[in-house]
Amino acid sequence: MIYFDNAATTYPKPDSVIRAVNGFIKDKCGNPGRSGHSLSMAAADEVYDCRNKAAQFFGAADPSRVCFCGGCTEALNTAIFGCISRGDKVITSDIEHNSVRRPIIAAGAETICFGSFDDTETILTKTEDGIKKGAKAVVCSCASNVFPLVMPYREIGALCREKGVIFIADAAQAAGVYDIDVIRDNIDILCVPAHKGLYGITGCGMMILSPSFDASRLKPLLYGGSGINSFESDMPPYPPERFEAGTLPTVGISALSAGLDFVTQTGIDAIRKKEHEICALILSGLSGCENITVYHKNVGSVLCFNLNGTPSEQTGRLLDGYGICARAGFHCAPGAHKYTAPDGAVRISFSAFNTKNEAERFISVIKRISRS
């Protein structure tokens, strides 16, 4: 099997991850924070190890600004909700994922959308713009989970920092490719999955303040227990507690822990040179071919494209059918298909263990494909 279906989820998981599953359930599988038996204390300390990782290796510097969610998902609806009201207006890319766009439109903000594929200045321009006419915030992706772009999101930074407005960034598809750091990118709120780049299992994710962003600000959008302040009304004041009511995923972040290790190690830049490396060799394979449409052509960790005459969702069964794994149709960010197909697009995305073997099959399989 050839899995080019990372973007979804990262497949295989390193042996650590699996390890760290394995050993968590087996050892350590207490509740953190409700009780101080022996078990607890051991899944307290794993979350507050994990906690202390992800602070440094997203620039928080402070562990307790690290928030567990249930993935970037709850972490974007938590970010948006709990800042954005009815009648704000808020600027966007026009490709973003659904989990950013559809909590905005449900809060009932306005949105000012920038053009995805303009150059920075431009999209600078048109954020600036958006922040004149009153946006309270801009929300966007790091990295777009169908087209091999990165936006401009250090520069975005600076530009909200210097206006005074929020900035909440989703790094669904950045986070363990690209270097994110969110005192110098002027991120005031990260969202972050654990089961993509960083190489953990589905059902975890985390919310990263900035340091300097202040977290009252925040409503929190889930309500319960947090193990302190049980007689008060109110969620606690402060992060984390203030974001994480109920039962952290904490089988989910012991394997986060052992992913941040396995990309710490290999190193986010030796893995995105691996990635693009793949990219950018089936980009090679695949130019001159008349009958596949390739949608930007940029080298990246995702690739979109389609044989042209076939429905993607045609093309994806036909793939399986050699043993590939990729995703078609369309994406879950609906603005992105008004570069593709009506049908949508096939998609093939990469991680540190694919190889250049596989991407060599892989061109001639869809060439094969093609011609037939």
The other form holds:
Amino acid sequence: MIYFDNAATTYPKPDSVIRAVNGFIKDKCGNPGRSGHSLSMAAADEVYDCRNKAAQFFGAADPSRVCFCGGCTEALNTAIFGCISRGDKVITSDIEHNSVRRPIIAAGAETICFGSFDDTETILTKTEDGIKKGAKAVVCSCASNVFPLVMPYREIGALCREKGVIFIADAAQAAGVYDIDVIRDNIDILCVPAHKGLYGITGCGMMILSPSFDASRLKPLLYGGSGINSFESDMPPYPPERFEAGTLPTVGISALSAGLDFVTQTGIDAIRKKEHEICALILSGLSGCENITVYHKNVGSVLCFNLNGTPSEQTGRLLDGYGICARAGFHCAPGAHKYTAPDGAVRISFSAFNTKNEAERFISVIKRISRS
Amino acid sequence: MRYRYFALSSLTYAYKAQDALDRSGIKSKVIRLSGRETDKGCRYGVEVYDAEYKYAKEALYASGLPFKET
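For comparison with the form predicted alone, provide the form predicted in complex with its partner chain.
Every component of the complex follows; first up is the chain already shown.
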């Protein structure tokens, strides 16, 4: 099997992640922050260790700024509902995933969009215009889940910091592939999945608060047990416990911890280079094919295309018949598909485990399919 | 060997206190403390050797972490 659906979730997982999950379930699977016995504290040790690694990885400096949750979508919902109210103005891009788009709409905010394919200067001008109109926050992805397109998130962050506007960054596709530092990049709230570029498992994510962001500006999304201050009616006032109601996804955290080690040891630059080499090889291989439309022919960690005249889902099924896993359709990003075709497109996406041989096999298969 | 305790505002802050004590060369252990309604309920803290209590207190003050002596 050739797995080219890593933007949905990376596969395979590193052996170290599998060992960490097995080891945690076998030896440490208590409930952290609920008891003082050895199994609960063993789980708590693991959780704190992962907080430290994540804080270091994303430049947050302080482990208490790393809030664990059920995934990137939950992190984005916590961030958006936590600081956006009905009638607020929010700046975002025109190709956002529904995990950004829908919470903004549900919060009752007025959206001001910039064009993702515009150059950085135009994006910044539009963002500044939105800020002048009273926008409270900018919420956007660092990298698209559909196209090989990286947003100018550092420049947007610098502008937000200068203007005193909240910057919420969705790192669903960027974490583990692009260098992100919440302090350097002026990101107030960074939302991260564990199971994509950090090679953890599903059901776990992080909302990482910059040390300079006043956490009291953010209302919790979930209320419940926190293991402390049980007689208080409200959640604790400080992160991370303020945003961690209920039992933590400890197995996912143990996997994330090992995943962070894997990415750190392999190196973000090396991972990105490998993914981009595979992408470049495929782009080159497809360049002479008349029957194929590639959207936004850049080198990146994802690539989006269609076989002309063939619905994307049908192409996906044909590829599956050759043992190639790709994702067709709209990728939960309806705005992005204004730039593709009425029935969406096929996305292939890469990880540290893909090889050039797989890329060559993919080119050979897609050429064969496109001729038939 | 006798132990003394510092209460921290959360489990995470108890671990941060342990880190701060580690940096000062003071051995400590994160533990769950008995809570009372007046303390707002369940809480966590760090346990240190009685002989190192004074130095631990100084290290925690220096760290800037809010703590209570118990």
